[in-house]
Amino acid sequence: MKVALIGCSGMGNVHAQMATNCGLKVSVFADKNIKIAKAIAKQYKGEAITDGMAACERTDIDIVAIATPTPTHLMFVKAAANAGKHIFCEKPFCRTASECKEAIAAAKKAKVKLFVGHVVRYFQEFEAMKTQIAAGKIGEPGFAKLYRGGLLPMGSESWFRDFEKSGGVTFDCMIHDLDWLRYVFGEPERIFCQALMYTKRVPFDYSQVTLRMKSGLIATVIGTWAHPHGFQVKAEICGSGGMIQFNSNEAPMAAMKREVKTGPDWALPSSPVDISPYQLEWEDFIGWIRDTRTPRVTAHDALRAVQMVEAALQSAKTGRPVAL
């Protein structure tokens, strides 16, 4: 199967490598910046173009991988679906829940597979915690505390700094942990949030969410784009019979800042394992296309994650808890 990649910097680099690792041929690289597209196309012996919509319509393409800013996801998902392509879309799924529903409807109508990259479900450390919790290793879970973040991605001039585009650290980064909490503990009941960036452009962001899950579990989630450097992930799950803790700074190959010689900096969580969790999600997606497995994350899961973040940002704006 052949892949067209739309968005060739940042996560686009990661997905090009992961798709290749899975035996796919990434043959078209689309980016508004032709220099970026040409650089990665040369590496993978593909074709560089500037028109992402044209990439979706290519007759020689089976899969479209979308790694562009969040507000553009819907138009590329719809274009790829209308062209009969299977779709890998980076998280967040779309900028609003209504857009997510529109994207799901387009994929369903076209009878194509739509996968959203909620990769934390594939990080081996987080899957190990889920397994131990399900096995009763800590008894009845009562409290969870999750922390994720570091420096502002791609620097002070990046689109992440524009709340209307990114939704800030709450929408773009914390969505990982909100999705994982629902994955492990079931549906949320209500959510309360305090955040720096919830209506305007600011030079950094910090957000704290408190959730009550329908199971009774209380969770605190912290997301930060306020650190001067680095990237860190922490988790602590407390139960009636014990506690599970994870700190990426204590792992042999912890989440860390990726140094980029040219262009702005960005941070990518890493993991000390033989197979990258980013590759595992691609393997899951390909297995689903081939009808050999059911994916660990669905488009509905990605929609629910967006709905949780929207509720959090509504809470930050009003100062009141929001029921889900």
Second form
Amino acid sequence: MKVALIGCSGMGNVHAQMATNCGLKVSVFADKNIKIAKAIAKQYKGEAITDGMAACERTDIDIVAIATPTPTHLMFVKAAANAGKHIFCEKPFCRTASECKEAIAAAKKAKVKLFVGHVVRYFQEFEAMKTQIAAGKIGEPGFAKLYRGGLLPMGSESWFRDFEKSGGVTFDCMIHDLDWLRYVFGEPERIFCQALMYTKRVPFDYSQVTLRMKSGLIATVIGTWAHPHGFQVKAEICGSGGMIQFNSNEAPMAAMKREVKTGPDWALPSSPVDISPYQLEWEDFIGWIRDTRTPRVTAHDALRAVQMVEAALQSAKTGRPVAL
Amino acid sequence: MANIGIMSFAHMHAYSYAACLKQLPGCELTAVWDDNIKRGRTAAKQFETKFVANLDAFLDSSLDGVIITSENMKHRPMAERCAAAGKWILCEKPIAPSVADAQAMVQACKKAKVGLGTALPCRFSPPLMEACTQIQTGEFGEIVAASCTNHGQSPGGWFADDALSGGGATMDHTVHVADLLRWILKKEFVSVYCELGNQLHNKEFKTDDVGSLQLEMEGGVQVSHVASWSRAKSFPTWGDVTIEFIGTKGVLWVDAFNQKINVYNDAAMKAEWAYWGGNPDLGLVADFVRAVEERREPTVTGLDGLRATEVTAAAYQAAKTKKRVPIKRTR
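Moving on from the form predicted alone, kindly provide the form predicted together with the partner chain as a structure.
Everything in the complex follows now, all chains and molecules, and the chain you saw is the first one.
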């Protein structure tokens, strides 16, 4: 199977590598910035183009991988579905829940597989937590605290820093944790959120959520794009018989360069594993296309995650809890 | 020489305060009174002081100041007795579960012209004092958000009995952080939203054991806080006080009690953290002793205690109504 990648910076780079690792040939690289497309196309011996819509319609392509800014996802999903391609779409699924529904309908109509990359479901540390909880190691879980973020990301043309496009840290980053909470603990009941959302005086974002699940579990979720540098994930699950903690700063390695071009460097702890979680999600997607497995995450799950962040941002605007 | 008495050893902090009094120069643990006579006698013996069973005799004695470490619901009647007897008071936190009780205590002490302090020792924690200093220099710009935790192991007993505690983990573990933020940011709280749970101890408690709070301070500062009795019995320490401050010019993270060494002891069959940092209780008690001698208000006042109680009372109201509740400042 051959893959066309749309959006070649940031996550696009990762997906090109992961698809290749899975034995797929990435043959078309589309990016508005032809320089970026050409650079990666050269690396993978593929073709560089600027028009993502044209990539969707190529007859020599089986899979379209979308790693563009969120507001463009629906357009590419629809074009790829109409052309009969299977679709790998980076999270967040779409910029609104109604767009997500439109995307699901398009894929259903075209009978193509639409996968959304909620990669945290594939992270080994998160899977380990889920396994321990399922094994009853902490009794009945009653509280969860998840924390994720660090440096405000740039993205091509700084689209992450445009709230209208990215939805800020709540929409783009915290969505991982809200999805994981629903994955492990079931449906949410109501959500309350405070977020900075790039107010005039702060050109960054910090989001704080209180979430009640239908099971009664309470969660506090923090997302930050307010830090001067770094990236950190912390998780804590408390139950009637114990608790679980994870902190990404406690990692097997940390590297620090003496000099870097862009200014001060910092040690970003890293945790090498046998198979990257990004590859695991591609393996799941490919297995689903080949009808050999059911994927861990569905487009419906991705829609629910978008509904949760939409509710969070509605709460942040109104100062009221929002029922889900 | 300041003569200090302790009323009730119901709260385990009494043992720490008593040890501080024994350690500090210029003061004496002169007498102990307790409505649980056996507990009081044992404590008096432990700290080599006298037990006075009769409350009038206790308050008639040569005491200059009294530390009240009873169950939360008994703070008010005990403080009123002390104030009427002209004693300086250091009252365990929360100063009282209800705003009305806290107000009455502040007023009684004002009327009696005695000092009233609230035992919020975190203001004497070296890492938190350093955080306060650094933030107040303005080097982190304007603080626009903060996320906090105050976790603990379950204290059980009367703490989990609403009739004596007036509330659970959220009552017990919100006031430290509320006071710290008021102190460091010099701003008051304006609203709170809260989800409460009683689900970490098989619903054995008559109170909540976890609360997730979303608070707003003056000027739109966004604050989240988790108050809990969530630390497992096998957890290596009692709990924590943490705050992440988000400023326009930087971020400051403080984990106030994260000064520890890891200890692996086969006899305990669990990992333990041996704390080597400063003792905030000592600073708190020393300040109270000085306040008694100088006939001034303790550094953390009764009014500070009242402000913290206004936050917790509104949080319980918010949890009940499932709405964001304004925090009203009373006098």
